[in-house]
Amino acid sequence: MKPYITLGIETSCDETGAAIYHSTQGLLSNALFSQIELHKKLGGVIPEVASRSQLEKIEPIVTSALEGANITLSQVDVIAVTHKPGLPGSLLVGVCFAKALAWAQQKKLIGINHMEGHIFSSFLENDVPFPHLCLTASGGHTALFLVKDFGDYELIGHTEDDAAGEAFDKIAKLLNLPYPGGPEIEKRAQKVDFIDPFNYPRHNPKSLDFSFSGLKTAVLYDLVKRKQYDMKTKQLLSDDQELKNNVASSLLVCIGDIFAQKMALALKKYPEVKAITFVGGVACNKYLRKRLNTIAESHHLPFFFPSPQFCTDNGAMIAFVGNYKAAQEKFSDLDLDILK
């Protein structure tokens, strides 16, 4: 079978990523422009700001990926691009750019589901066996998948409202902590050795689905009860650093418990699995990785997670999925859009 050289493009939210993946040589390059510093000033991702930045950065990022792989666009066989789910404006930037390249250069085009990119991101550095359980967690999604083969996966649990990363961001904002909230929450929890003084409510332990909106509300009402937050002015009334550390720690332990409960329940339901993977931006969290690794070890299973550069949104995971879809001849037409 002819080896494919795939250009992967990712613009589903606020990152602009491009990468080159070779069927036999693996990942040849991975270029990324992150907007974190821009959105820190704004307190979160502003969709229009994100898409405008991507319009400016997509061409140089794709050029950087090609140069990093030491190839020209003419040598690329396939152009893979995230086309759902995500912010509409951001998705359109990537899809329109990819379609223009594919048409102008007469290249094959493949639309990639962003979630599928994350699900298989751990394969960029690991040989993960099938079937396995994959927990995806970021600011935009929290879900549990039974992964049976390349491109063959089943959603077995999903968030009913907020994602885990979204809960981190919203509660960090409540505490006047910087964006993104996840790293700051973990840093403060570590200062008090991951204690759980407030014992926030855990979501239904009998379900594989997730819910974090209630957790956010529980933290808010607890702060109001402690006379630390004013609902009228929507302001934190205290700059008590110990309080912030304890809230952060209880929050992180609570989410760790939820993840561990869901994974343990899934392992009972699917005893045939051979591994556990943890992917998405929240997989950068060392405490949560430790909690899931403990579950994996208790079931004598290997545990895999991507390096931080492959946890957050990136072109490499899109190029990898695009490459195996090309081998399966699952190409898209030039009418590819963000609604299909």
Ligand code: KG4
The other form holds:
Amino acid sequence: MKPYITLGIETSCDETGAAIYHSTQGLLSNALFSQIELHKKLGGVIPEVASRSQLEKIEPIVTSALEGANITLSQVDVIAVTHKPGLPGSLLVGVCFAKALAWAQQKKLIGINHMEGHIFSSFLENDVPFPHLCLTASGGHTALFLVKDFGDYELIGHTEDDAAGEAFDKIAKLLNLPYPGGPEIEKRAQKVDFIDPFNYPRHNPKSLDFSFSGLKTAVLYDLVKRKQYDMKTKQLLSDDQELKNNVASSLLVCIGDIFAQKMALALKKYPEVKAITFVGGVACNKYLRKRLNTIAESHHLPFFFPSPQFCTDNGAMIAFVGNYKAAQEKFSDLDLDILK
Ligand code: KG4
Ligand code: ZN
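Moving on from the form predicted alone, kindly provide the form predicted together with the ligand as a structure.
Then the entire complex follows, led off by the chain already shown.
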């Protein structure tokens, strides 16, 4: 098979990403615009604001990916685009743009599942053996997969309600801490050396499924009990930094315990696995990586996680999946649509 070039486009939420992947040379470029500063001002992602920004950035980001790889659009063979799941308005921008390019330039088109992008993001920098277990944790999803081959993976556990990143973001908001909550919670937990003064409840230890919405309620009621939060006005009553650090630390340790426990349970159920991977925005967290690494080490398994630029949403992971799907000839038609 002659070498080919894939353009990957990611616009499922609040990041506009585009990347070029060469079938024999690997990743040639990775361009990204993050709306984080925009959403910081608004306290979270507002879908209408997100899709409007996607529309403004899609063309310059795709151009920047082509320039970064030192190629022109005519040299691209395949256009891979995230078409599910995500915010409908944001997804539509990428899908319409990709379809228009594919039609105008007579290129092959492939619709990519965003989750598949995250699952295989660890391959951008490592050769991960199959089968392996992958924990995907971000603002929109938290799930465990048994990954058997490229494009062949099985969902073995998922969140019944909020995602782990959503728990960090919502609880940070409760504490009047900036968006996104995850990095701020990590910074504060580190200040008090990852102590666990509040011992928030851990979810059903017998299940591979996750649940994080109860954790937010537990933190809230604990603050009310300590007369630190007023339910009527929905206001935090004190600006006690030590209290905030302690809540952050207990929260992080609690989520660390949940991740470690679920991974240990999954390893018991699937003893054939040869590695563990941790991906998605929450995988930027060094404490959580350490907890999962300890589990991997105790089972004599290698542990992989992408560097931060490939943990959060990006075009590179979409280009990578597009590259192997092209080899498998799994192309989409021009009637490709978005799926929430
Ligand atoms: O993958 P991502 O960029 O977007 C989604 O697909 O959701 O993940 C964003 C999420 C946010 O909820 C953010 O709080 C979380 O990842 N996050 C972290 C850290 N950095 C980002 N969570 C914990 N610790 C971090 N260091
Ligand atoms: Zn994501």
